[in-house]
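To begin, one chain is listed below as structure tokens, in the form predicted alone.
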Amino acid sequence: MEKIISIKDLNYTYPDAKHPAINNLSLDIYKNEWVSIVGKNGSGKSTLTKLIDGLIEAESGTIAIDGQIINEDNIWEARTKIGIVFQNPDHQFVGATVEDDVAFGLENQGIPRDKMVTEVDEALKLVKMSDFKKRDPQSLSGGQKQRVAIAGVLATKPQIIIMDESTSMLDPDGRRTVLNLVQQLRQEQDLTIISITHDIEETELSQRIVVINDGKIVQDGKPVEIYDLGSNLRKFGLEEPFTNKLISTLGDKLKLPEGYLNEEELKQQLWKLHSIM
């Protein structure tokens, strides 16, 4: 597998802080991979995002994007390969209409007007928001706003999309819709997805979960491996998945398979047990 991001021995401490926010951290992320980086507030995950995007500079260590180590000379070029979708899409909206907002990043890149119109239409089509391009972004639902924010990122043709707590303000249905869309886009556009979250429930579609605590990686594995830590996740300030807690509650009363089950798998097991009772 080809690395798209390679982080080596990274360190960063905020001014006047007593402890480092990122502590000798190394991490490789591969092309077309979906990696969820999880941790409690203050664990260092958002600091890591800023370092990857070059918003702050590491005290020591290196970050390579697509094989090129980031430095002052190439940081702007590296940033063109990365798009960030933030927690609150309202903070990304600057235009009077949806199409104006999607065009904003392209305008900053100096893309010619005729090409910009084509790129905006294509990006809105990808997120199924073409019918809303003349609408005021503030008139949209939370899920629709987030899809427009994703379109704005897609229009700039990044190789990497960082989702920084970008579904935490949505209801469960809206969250599921956005995450399914991101999964589809990852496959169709050959994107690498980095999802930053404190909510373990948002990681199910990822291929790998990296748990950060006190600026260090404390766990790195497939989702099922991380979910199977169960109540041990609390040591890192994380809630164990809802289905794990439900299985623990039902465990003494019903014979359920060992290991993690997602909601659909748990539902099927419960129906199976109900049919033979």
Partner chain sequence: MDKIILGRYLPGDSLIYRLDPRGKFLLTFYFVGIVFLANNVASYAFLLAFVLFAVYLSKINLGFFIKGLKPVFWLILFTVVLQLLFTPSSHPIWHWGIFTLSKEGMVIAGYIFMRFILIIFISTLLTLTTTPIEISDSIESILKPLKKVRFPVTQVALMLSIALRFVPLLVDETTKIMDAQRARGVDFGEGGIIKRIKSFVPILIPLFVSSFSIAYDLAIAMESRGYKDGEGRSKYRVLSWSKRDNLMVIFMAAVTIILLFLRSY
Given for the second form:
Amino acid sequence: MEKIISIKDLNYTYPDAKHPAINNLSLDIYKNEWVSIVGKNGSGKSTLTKLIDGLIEAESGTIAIDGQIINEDNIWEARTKIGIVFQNPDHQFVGATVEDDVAFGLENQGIPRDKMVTEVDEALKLVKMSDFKKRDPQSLSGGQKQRVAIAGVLATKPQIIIMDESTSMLDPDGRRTVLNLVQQLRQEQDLTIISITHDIEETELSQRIVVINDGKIVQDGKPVEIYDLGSNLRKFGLEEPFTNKLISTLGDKLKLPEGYLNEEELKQQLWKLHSIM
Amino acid sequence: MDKIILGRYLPGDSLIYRLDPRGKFLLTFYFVGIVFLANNVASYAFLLAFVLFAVYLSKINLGFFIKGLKPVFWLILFTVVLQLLFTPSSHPIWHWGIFTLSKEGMVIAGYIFMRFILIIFISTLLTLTTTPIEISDSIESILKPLKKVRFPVTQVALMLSIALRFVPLLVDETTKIMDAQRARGVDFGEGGIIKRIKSFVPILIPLFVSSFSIAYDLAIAMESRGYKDGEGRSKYRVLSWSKRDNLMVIFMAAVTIILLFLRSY
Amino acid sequence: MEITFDHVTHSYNPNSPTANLGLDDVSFTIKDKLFTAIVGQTGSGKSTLVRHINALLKPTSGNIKVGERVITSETNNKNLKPLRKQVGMVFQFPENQLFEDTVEKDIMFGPMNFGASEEEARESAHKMIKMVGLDETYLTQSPFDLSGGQMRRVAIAGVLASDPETIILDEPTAGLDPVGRKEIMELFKGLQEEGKTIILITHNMDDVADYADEMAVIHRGKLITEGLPKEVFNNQDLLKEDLLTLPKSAAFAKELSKKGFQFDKLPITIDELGIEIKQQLNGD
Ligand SMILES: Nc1ncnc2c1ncn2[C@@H]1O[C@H](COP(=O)(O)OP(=O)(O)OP(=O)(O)O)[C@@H](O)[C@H]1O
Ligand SMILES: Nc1ncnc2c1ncn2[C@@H]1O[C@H](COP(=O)(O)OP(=O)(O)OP(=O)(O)O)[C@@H](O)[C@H]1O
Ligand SMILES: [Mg+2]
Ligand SMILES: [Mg+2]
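Since we've got the form predicted alone here, give me the form predicted together with the partner chain too.
Below, the chain from earlier opens the complete complex, with every other chain and molecule after it.
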């Protein structure tokens, strides 16, 4: 598999901070992967995002995007390959209307207007917000604003989308639509997704979970492997998945297979037990 | 905050809405200029008729324009009363100490009042029918020639549009912070002047802190989307000057000529 | 304190073309000493609703009874302090309200506004900081040097310090990690057990199932239903119209019921679900 992001021995300490926010961190992310990054408040997740996008500069270590180690000269090019959707929908809306906002990234790249018009339309169609083209941000719900933010990111055709708690301020409905949309786009557009979240259920959509604690990677594996950590997850500020909690209330009397089961598997198992009763 | 009409955009659609904002912007200024040419009842009446006609074309309820007067009501009243009572006259109707009431005073006060109405109505018309961003685009376009002397027109325009984007966020933030402090027992606008000023500390500090963090977030979001320094950007929004804008200019020229004629009438 | 909404309507920017109904003829009662959850989609009017309880907003028509006090459109802005002392309010991102140079002073701010002496306020600050799970050494620090989660706790302590009888929480745990969220939720549950009335706005249906005694669903400014969480989450009409999301346990039970399993009423917590599954599998 092809590496799209490769981070080596990265260190970063905020000015005046006592402890490093990122502490000798190395991480490889592959093309078309969906990687979840999880960890306590203040563990360094957002800092890592900003480092990857060159928004802050590492003290030491390297970051390669699409095979190229980023430095001051090529950071603008690297940035066109990465799109970030942030947490607070209100703090990332730059344009005065939906279409203006989507166009912002394209304007920055100096794309001619005719081309912009079609690309803005296309991006809005992808997120199903075409009808809202002329609306101003205040008249949109949080979920709608986040979809516009995604459209703005998609318009510039990035290879990587980073979502930094992009669904955390949304209601369950808004959350679901945004996640489904991202999943679908990943498949259709061959995107790599990095999603930062506190919601363990959200990580089920990903192929890999990276757990960060105090600026270091403490776990990295398939969701099943991470969920198998059981109550150890609490050390990293995480919740156990629903099925784990349910299985522990069911006790050992029921004969269920060892290890993590997802909802579908647990359901099948329970149905089986029910039918042989 | 909700009650201020002047400076607010009202979504809508009519001829006035569809005019090129540059034209609207310049013609509004031009009109404010020619208001000062009016010098008699006929010319004022004519300008009022023109403004009312423009309001009619905008399809916006006249009530909005009257509301637009509210914030400056006291200023108008003060100026008008000043003119009424202090215009020197050789035939005073009434006289008391330093105060004089005369026919001339009344006429001048009436004119001043009319000027206020005309200027406020026409500028309210501009802001009600033109989004802030259109105004900022117009300013950019009007200032474009200054690029030759290295004036950072594009950056200034973007700054202006971001500032405009910031205003509602800050208004929102202020309301939230005020609510939070009210819930903790702060009474705004109660007690003596010192107490009143003090009661704003719990607003100003949090507001300062959060405007910084909003600005930081916004800056990060802009940079992550490739915003560099305003150079080499293309523009999505374009302004287009059409026939009806030409018509408007001609119409305004006609208004000026009639006004000049009425002046010496 | 019992809180009663009687035909409450609230219109934002009335008499203007941008007028919109934040609340539309809402009548219901929030019972004394219970934990009531208020849910609904973004923009449905939850925040508008609770802001009436301490008169941050006043109804356009109708009235709200908070204990003995009645709030109507005519309610004067003066003399609201006793009401606001009784009804504490924690907003979304409450850390945005911090402003003093030490944590202690910030926590003391509320009680002193409500007329407590400096001593009383200080005593209360020392008690509350422990209550929210921080130790007294934090009192001398600047609130701006703390982490987000710690600031959140200090802000909550600042509201609790005035010893309100009713505590309103408007999405108080947004952005916290699950462990932090759980700690904060347990804190509120503990306060209820001490005899306080708790009103919680949330998008997290599992929290509703786990902590609330009563719940109300708001949709487009209208109260569409209220009652025991177990009843409300079993209201087929609401679920059909997608006005409500189920807690995970209920959703899973619903899946199970497609084959073999039968639930008279969908269980809403993991414990309930576990018991039901065991019963149905062991046949006892
Ligand atoms: N602008 C800043 N200046 C100084 N320190 C900071 C800044 N931003 C973050 N930190 C500190 O760096 C560490 C890592 O913060 P970061 O925001 O990356 O955490 P996070 O994992 O994203 O947390 P959360 O889940 O709360 O979003 C924390 O200790 C935090 O207090
Ligand atoms: N200050 C205001 N001026 C005008 N309209 C407002 C104002 N505050 C809220 N509204 C409108 O009133 C309605 C209800 O808003 P409210 O904030 O009560 O919703 P909510 O249920 O708390 O939503 P959320 O889950 O997003 O917090 C929305 O349509 C909103 O746009
Ligand atoms: Mg973060
Ligand atoms: Mg709300």
